[in-house]
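A single chain, nothing else alongside it, follows as structure tokens in the form predicted alone.
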Amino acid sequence: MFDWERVLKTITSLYGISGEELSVANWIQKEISPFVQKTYINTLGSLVAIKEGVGKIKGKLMISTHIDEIGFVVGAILDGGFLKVEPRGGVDPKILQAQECLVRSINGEMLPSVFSTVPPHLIKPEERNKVASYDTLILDTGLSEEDVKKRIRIGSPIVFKAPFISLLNNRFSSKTLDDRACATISIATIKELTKIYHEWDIYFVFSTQEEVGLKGAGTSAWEINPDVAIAMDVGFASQEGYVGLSLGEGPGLAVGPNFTPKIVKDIRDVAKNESIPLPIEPSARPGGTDAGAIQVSRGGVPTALISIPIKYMHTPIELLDLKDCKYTVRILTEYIKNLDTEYLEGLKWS
């Protein structure tokens, strides 16, 4: 039986923002290699298994997840070692105020530190009402000025300290669950296809860059060049003041000019055969995932997008229901079954 709880515990901690992603490609191939034919790490970094089928004319199937984590940089190093940060992938600064954070050191070290904030005893009347930002943000590693110009330059990489938290009704509070939940999905999904016969092969990618451009994705697709493609990444769950996708009640199936209407259409058959719910989600535009980079490579790609609901995105408490998760792995094995010689000739005509 899959270790939910292991993987992702052990996945949401490693180390990987946007360019730097090599330890978490590391531990994953380490942990897919006996169930795959062929891994390898590409020129960008991004991860690539291949789970072959048993098919005389065999198909290809583009699987994508980043493992890439937002963070920050330092900007500047200020009078008493406080540094100023800029972000990488998009970090709303109204949340930083008192988060834990680590600092890649010039040799490696995950060095502790803090975003600091004003005691509410000493805040002004008149800043009580404004917002933090990046221009008022410093952080605060403990070091000397002298310590820190020694282990740490412009340009060292930061990201969140936060812990995995196991929450009631099989949830799980973690950074990073965008995407490496989606990224655990494959894994699972990985083991599943070795107890059942399927056609075609099979690519699952590990993207890289994808908070900065969904690079990892696009010069993957470009080197596969696959058949049909399904991207997974996180979606927007309802919250207070939004109303989206709802946790436990399924992943979200997008739809839109984006995606080839025979591979949602397929995708929607499946789940209703298995009684999976499978809650659409209308994109008109090809949004900020993978999917986007794909659907473009080469001649074009066949693609479909699917989303696990979670909260509070961008920030070291994501929240999903591992429903979701488990729902998506049966999704993704049923399609994968009905994968034939067939259905790569009816994809000319689509």
Partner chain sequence: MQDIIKRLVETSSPSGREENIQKIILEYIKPYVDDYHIDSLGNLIAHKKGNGKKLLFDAHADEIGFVATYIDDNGFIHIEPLGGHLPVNLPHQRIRFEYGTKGTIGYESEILMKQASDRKEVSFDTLFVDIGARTRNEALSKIRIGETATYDSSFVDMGNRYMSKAMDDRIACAILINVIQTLKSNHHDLYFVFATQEEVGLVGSKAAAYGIEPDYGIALDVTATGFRDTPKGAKRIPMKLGSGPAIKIQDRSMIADHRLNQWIQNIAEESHIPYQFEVLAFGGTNAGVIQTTKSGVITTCISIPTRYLHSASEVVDVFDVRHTAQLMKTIAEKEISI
Second form
Amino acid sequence: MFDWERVLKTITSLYGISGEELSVANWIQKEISPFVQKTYINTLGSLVAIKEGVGKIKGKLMISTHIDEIGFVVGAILDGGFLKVEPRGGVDPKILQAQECLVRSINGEMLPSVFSTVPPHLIKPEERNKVASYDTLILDTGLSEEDVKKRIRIGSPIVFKAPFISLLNNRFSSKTLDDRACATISIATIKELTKIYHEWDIYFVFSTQEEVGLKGAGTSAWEINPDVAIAMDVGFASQEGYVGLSLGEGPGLAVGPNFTPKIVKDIRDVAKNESIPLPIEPSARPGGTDAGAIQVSRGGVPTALISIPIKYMHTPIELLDLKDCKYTVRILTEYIKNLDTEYLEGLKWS
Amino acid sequence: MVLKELCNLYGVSGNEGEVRNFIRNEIKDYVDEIKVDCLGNLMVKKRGRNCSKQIMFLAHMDEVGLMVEKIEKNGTIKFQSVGGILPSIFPATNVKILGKETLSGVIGIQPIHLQKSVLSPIKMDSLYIDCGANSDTELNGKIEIGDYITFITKFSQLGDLWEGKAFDDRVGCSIMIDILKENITPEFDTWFVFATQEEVGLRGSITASYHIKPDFALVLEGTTACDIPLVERNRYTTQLGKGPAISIAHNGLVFGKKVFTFLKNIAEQKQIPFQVKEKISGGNDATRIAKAEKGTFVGSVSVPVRYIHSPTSVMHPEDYINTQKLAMGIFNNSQNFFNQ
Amino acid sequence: MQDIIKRLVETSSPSGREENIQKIILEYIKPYVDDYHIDSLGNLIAHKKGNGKKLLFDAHADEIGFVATYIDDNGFIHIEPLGGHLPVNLPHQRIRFEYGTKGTIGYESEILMKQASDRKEVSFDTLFVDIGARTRNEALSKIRIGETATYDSSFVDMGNRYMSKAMDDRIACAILINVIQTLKSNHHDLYFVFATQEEVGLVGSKAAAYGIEPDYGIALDVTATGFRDTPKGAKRIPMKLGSGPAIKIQDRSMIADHRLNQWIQNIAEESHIPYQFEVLAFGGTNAGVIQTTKSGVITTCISIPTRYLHSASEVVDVFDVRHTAQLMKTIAEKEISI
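Having looked at the form predicted alone, could you now put up the form predicted in complex with its partner chain?
Every component of the complex follows; first up is the chain already shown.
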């Protein structure tokens, strides 16, 4: 049995801000090496793992999940050693007051820090309704100015510090479930594939720099030149004020201009045959996931996107339901079983 | 001319199949090669006397539209817009939902009597489609989330002008079909690309450029005209009846002098009236083509269209004729581009 | 080098119309490179052979500008922007058209009458250019629709600082020219790209990098300065004039490769070249598109701190310019190891 909790807990705790994902890539590489034929880390740092199939004429399926996490970098060091920060990836400044973070020092230590707040007693009435912005937020490491200047510089990365917690109904909350939860699904799928017969070569890409422009997936797709690609990312689950996917009721399958209808249909049929819930996620706008970059790589790659519903995206308390992860492993495995020479032939567009 | 038929077809971005099939059928007897890629681009080749250069004409097949976002318990349908549409044009519009079944519907709005404030702007949150259903269960098996929704305006005469949906960019498609049907062998191999997904991020042209690797490309578009009262003259962008609009620059690209001059010269030589597009807001596939691979020469010629990105756009028949003439002139003389 | 800078910044060559500037750059570098070509987007690409991996240096040759799109009945020229202008900064700026006609930018002054404090309504819709013409026909005799223009501003030597239009990014072009002219030996196979249309969307550079397929890419561009540099400067910008070249950490287009940055930081320290780090909350450079070329390129950007970006009076510090040139030359001589 795949130990979801162990892997999720470890993988979300690893440091891997966009652009510095190496420790995540290395950990995954160790975790999956026994189960795949080849792994390597490419130019922009994405980890590629190839699970070879046994077919004679075989296609390439790329499964992409990103391993970078959002965070900040030090924008300036102020008098007293206080830090100003700039976001790396989209972080809402409103949620930051009183959050705990870790600043990665020049020597690689993870220094604890907190975002400042003004106590309610002192706040002026006219300031009460003011929204926090990066102009005013201050990060405090508790270190002296001298010490800060020795250990931290402009550009030093900062990530959320958040515990991995277990909730009711097999739900978990942590930072970085976006998108390490999907990376975990890829790992689980790799292990599952050792038990089945499959013809195609499956390229699992653990991509970098998704949060800052889909960079790792686009360049990896160019390098691999796959016949079909499936990107997995987190999607918006219904929560107060928003109606979307529902936790525990299956991953979403994106439909819309950026997703190739044939692949979408085939994945849907697999889910239907296996009675796995796979609600449709309508995506009329050009998407901000790896799928968007992969589909237009070279002469075009037939691409689909599977979304794992999570709540509270891009915060340190992202929340998912394990059922959705398990459903996804089954969908991927069953889809991969169908991939044969005939399927490859069927992809000839004209 | 098949503009009328083209505009009446449904082809919201990502769902261009109906348009593609129609075009394919129209031109199959006049071309030497037909290719479709996985984004749905229809790419056809007219073999030239000389294959040392590849010329590419490109128009996009897709049009703006809507998509089912959610089916409410009461049977109404929430939607997303596909491509850039102002929320204010939606109320009291007729649409069709293209699901397993095709359902007609209307976009509802509160009667003026019941509105708290007539002055408040229309928000997407408040809009929904009513197709007559009493509940979501009635719609089971007929339509589902993710189905495309289209405007249904039929092509018609409007005084001296034409009215229809999707002039952006079926007008470009129609002119390319006209050129193909002339069945003239060009000097260089010439590709005609009927592209997809222009309205949702200029995506089809990315892969089309990769396939064709053009040495010179021309984008044929329907572009904004705002030549109406109460809009200042310097915001017209283009005007109906003044001929094809040649672009100098638009979002993300400045057209090279060599290309701009080449297009202008052909218009002048052939005494075709033309105008220069006066605003640079908005962009089109040319931006993608210019930057594709090692970069290429690209130009953009457009038919002015009023009320673009709405169900009732309006254009001038003479602009069609003159744009067609200019495009034909470019097709026949593309070799001269390289001898400048 | 000052003469070269003066000549480059005073040349009028906005995005999409880089022919003038490329001609001048070519004149300076031709004797010093192994080969060069100008591609279909107008990029000037020069090659200095080396035995090592391919290293691309990029500076953009274009500057922000304007294009005449419509002339009204009273002879006023209506313009559209080429590149990112803040319209509110434009009223009463002098501009110069491609063929020499000069004018000043006016605006619909009823806007100010309406709302003296709020100039949000100043946009290209409400701006126009006065070239002194009394009628449309008189204007048409001087200017053609489609003619481009740039700021009419000349180079000023302020002592320790230089002021002019188009420091963005001609100062980087001047530095690359200097590197090309003075480089004695190089390990890497060097490509110098003087790229076009950066200001409208990183156009030229993307295509140039695709053709070259470099192993490493370093863009050289200008960056903004903030609260440490000018009175009540931008709160989110730590860079300042006179602190040396800025090694880019991130902007909206790219997270720089931190290994390459570390290597550059090391060689700067070894060579006693001052440097600062750059974190920019907005904007992007050609490095952003070089990085994602094909299967990816190890990329960063070195920036010259510049005040009043995109204005007719951009100011750079001679100290920064000199040390940026020194840093770029040192990079060009050595072998990158990461």
